[in-house]
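This document opens with one chain alone, in structure tokens, the form predicted on its own.
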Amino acid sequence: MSNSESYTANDFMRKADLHLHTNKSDGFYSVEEVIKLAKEAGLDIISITDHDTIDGVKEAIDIGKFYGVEIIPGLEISSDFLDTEVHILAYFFDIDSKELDEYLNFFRAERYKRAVRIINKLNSIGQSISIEDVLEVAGKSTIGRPHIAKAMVNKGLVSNYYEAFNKYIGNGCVAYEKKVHLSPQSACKIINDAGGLSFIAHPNNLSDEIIKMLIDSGIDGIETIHPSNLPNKTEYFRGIVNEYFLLECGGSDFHGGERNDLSNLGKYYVSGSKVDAMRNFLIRNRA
């Protein structure tokens, strides 16, 4: 397992995937389906980290008890740093935090407005699609570009999901619209105020300069295990973690559906001892 944390009997053979998405944001499967798939993949601990929403967390905690899978409250927040999109993973926060709820409601509204702007751009170049078409796909989920891509496929505007991104709505394309972001410092403060821990998500996508600045801004840890990492990068990020006395997380970044990433479940994970380290850090520093 070149890109996974090795584990020993001292970890009680626990495998933790701390980066999973459901259809509450841009994932394909329901909360229960993701938990069931995780169990089948041999995972003992998971965190559902949907984008800018925790709508599935309470449901996951209850369902996880039935399947014998421990659920860690999780969330993935979008931020912006030096004109670069930076994603922050949050864990162990208070799911009843009013401040966090206000932030998430704001960004849910902003995601809707962004979808409308993208649709207007598509309409301006002759692509006939409406916000109702997108809402039909998204349902009660937080709206994202994957929902627009699926709606475009349903309308026959593109032949597949990837064409929608590559030709129309991907970064820099004709109908692209940036998300409203907050700074990583603000994201970390929101997470910290809710009693949680903040981690740099998929650091392989970021420059060393940005990673260093994020560490200086008060990040708690780094996602050392991710499908985008080559084995040498995994060890590189672990070196940074050790140098700056940070925490580690990791996972498959599972979405399902068009991503065709089901085989990543059970392949990209950290040991249960990393989760224990997170808990112990909170006990020492957040009491």
Second form
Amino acid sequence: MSNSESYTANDFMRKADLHLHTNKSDGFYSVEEVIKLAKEAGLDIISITDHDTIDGVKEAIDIGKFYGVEIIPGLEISSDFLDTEVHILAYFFDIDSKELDEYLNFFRAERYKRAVRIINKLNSIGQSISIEDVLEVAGKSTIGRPHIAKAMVNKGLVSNYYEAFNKYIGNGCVAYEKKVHLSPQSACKIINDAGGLSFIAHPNNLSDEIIKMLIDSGIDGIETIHPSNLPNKTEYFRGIVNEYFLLECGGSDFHGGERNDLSNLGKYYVSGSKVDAMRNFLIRNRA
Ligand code: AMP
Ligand code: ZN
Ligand code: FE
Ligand code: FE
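Switch from the form predicted on its own to the form predicted together with ligand AMP and give that structure.
The next block holds the full complex; its first chain is the one shown before.
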């Protein structure tokens, strides 16, 4: 379907939440549940952007047709720059790219090794928990600290999910371990090579210097709408987008479960015209 065929004035009214997680990574709901919840929240277009996996995207495409929700291929990759985590969102990549699949397999394998390192640290300070306890929670999903936190609750090591982060596995805490090092530039290259567009996720967490560095190194856009945005920040990020002729994405970063963020669905979105702009950009620049 060419862009001109798909484009109607109505697209300006369409609501797109381009940042959603499922239980393919550290979200609570299944792909189908997320699509159903998105539909109920009045969303027309969504992107499932799980950490280091596109399994949910592949599943979502057919389910989306059933519920009448358009699915944009999406993904969230964690990179780091000078000890700051920089999350990069990807859209419109080739879901059958072998190279992308190989990178994602590598990142997931590294996440597993990191989970083992966190468990070893927890054991060394007397917390009795095994990688099997974590796998019981994570199943086949991309392993993240939220799974470790839940396993710690299940084992009675902490009284709640947040205590696990605050006391043990939160950034800089006693059992914290970094993910594998990946520069933001490499993350963008992996995405671009797979035919996709790269965006700075939740930029509210980043300094202006880092945002400028990402723009200089060829990021395609910025997530201007996100629940973590402080007042006026959306307009501020839109200013940067306009100044540097970038693309714009936005969404709820919905995870469900412990986050208790169901009410964010339908509240954090960009218009369908932003998605059209992405398609137009790809047609103009990458055809
Ligand atoms: P990971 O990708 O394994 O580093 O896990 C990151 C995820 O852990 C984030 O997306 C949050 O969901 C969760 N997280 C990180 N820090 C905290 C914290 N201090 N309190 C609660 N959840 C956290
Ligand atoms: Zn997450
Ligand atoms: Fe993120
Ligand atoms: Fe996210």
